[in-house]
Amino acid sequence: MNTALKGKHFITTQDWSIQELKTIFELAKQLKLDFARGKFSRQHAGKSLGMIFFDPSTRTRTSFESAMTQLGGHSIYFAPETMQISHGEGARDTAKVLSGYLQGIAVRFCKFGQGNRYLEELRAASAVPIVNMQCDVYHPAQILADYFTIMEHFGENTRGLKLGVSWTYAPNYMRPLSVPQSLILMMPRFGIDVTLAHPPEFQLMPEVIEQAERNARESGTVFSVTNQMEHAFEDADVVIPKSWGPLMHTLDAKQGLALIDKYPDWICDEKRMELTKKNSLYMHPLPADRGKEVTPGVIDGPHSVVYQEAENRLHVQKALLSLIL
């Protein structure tokens, strides 16, 4: 383990070594046991985490706020419209001012082409760690919880497992690319073979695909991309079917929604789950669009671990904040 992590930013898991990530998981295991016993640390007493939400949240806000409370610290919720950001204050000044008051700054900003850039601007100017609560490119805290959940079911040696990451149909708005991109980046580093499936118009960012391919080569795993949904499910140990927008194809909302509506048959159902291994896991970061992304029989069925996965956000984030603040 590498425990010298105080002050380290958390914008993407790519910035963290395998040993550093394993330190989070080792601590998360202990903190989850403590949570079950009603035992809470006070190590962050007197410390504050500022949380800026450009986008709405249920799980992310609740889990980060609860994590700070259970560590004895305090969290401050910011909406940009209540800050001088709404009057044009830039990331540099925001970072310099807030890092004079706080021990960490966490941000959720998913607008395509803006979110990650804003986080990097904060990182460049901040005197305290910047934590990515989801941007347009990465959702690293979610992927920590995903891997921690997989590890709880299959053990710490995850080499040789197959993960299917598939696009699914979900109407009404174009969801970010950050979840599938973070999955394909981190999972191969832990020995997991990954198959990414999506319709032709729903490619991920080319630079992320290239990095995922490098990660797979360096770790001796298999990363493949297909336009057939079934390929992600065949003999899979874990499947994470999740919708995202055709943002590499078009940024026009009307065109994007029309493309999404071309593929209503891309749904995670019982028939596709039958292609997976007997003891496979169905996972989803939630909220899932029931009846469109996934059938009730799957999300409420024996393969589903979505609520365990959601709870694990608390434990891995508590471990993260314990180490870096």
Ligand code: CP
Given for the second form:
Amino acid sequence: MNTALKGKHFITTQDWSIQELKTIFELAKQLKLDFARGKFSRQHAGKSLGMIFFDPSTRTRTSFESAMTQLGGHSIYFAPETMQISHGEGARDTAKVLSGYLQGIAVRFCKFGQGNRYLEELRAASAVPIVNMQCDVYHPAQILADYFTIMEHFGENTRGLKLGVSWTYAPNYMRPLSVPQSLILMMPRFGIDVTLAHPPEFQLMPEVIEQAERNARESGTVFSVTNQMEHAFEDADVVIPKSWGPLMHTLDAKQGLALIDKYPDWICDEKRMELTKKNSLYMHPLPADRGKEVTPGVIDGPHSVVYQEAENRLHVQKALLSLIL
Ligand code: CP
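In place of the form predicted alone, the structure of the form predicted in complex with phosphoric acid mono(formamide)ester is requested.
Shown next: the complete complex, the earlier chain at its head.
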């Protein structure tokens, strides 16, 4: 248990020790029980969290906003086009000004090559914690909820579990790399062996792969990368198959969508789920492209815990905000 987390930024779980992350999970467990009993603390009465969304959201906005309300505080939703950001005001001035009013600044900014840089610029200038609600590189709040959900099913000792993270087909737009990247970084630190599967053009950022390999080595776990979707499913306790764009290959939308269209058979279906362990979990951060990324039979089937996973966003984020604001 680490009780000295007030003021700590949350941009990537990589900045947080295992003990610090465990403190979030311990508190989230308590807060989830309190939530079930309709019991809310007023711990953050009088405090405000600013939330800047450069990109759309259903789960992240609602869960962070509700978390602040349930802690007795207030949240302010900002669309950048309604702020002076739209006239070119930079991260430094935005952070310095907002941190004079607020107790925390949360940001979603997924544009490749810009989002994480913007968050780091805010961090450098802010007097209050910066919370990453998803950028181009990381989606740490999602992965907190994912791990918390895994613990609810398998218990607190997750060493030796096998997680398959697989690319899936999904047309129309290029999704960020942040979910698979945050998964491969954090899960090995908790003793989980991770297999990452993707078609050749869908590599993740090399520096993230290297860090994931270091994390796995240091925690005595296995991290492997394959171009065969089935390898991520074989004997897995948990699978998290989702789409991302070929952003290491091309930033051109037309070329990227054409590459995605090469692999419509990369779907999580019943046949692939049969390769997993009997009591395996199917997880997805949502929104899922039904019929493309996953069959309705799997996402609505006995392995799926996607709604529990989505609900857990609220509990882990409330724990996070409770500790850092
Ligand atoms: N999983 C997730 O971040 O969902 P939203 O995009 O709806 O926030």
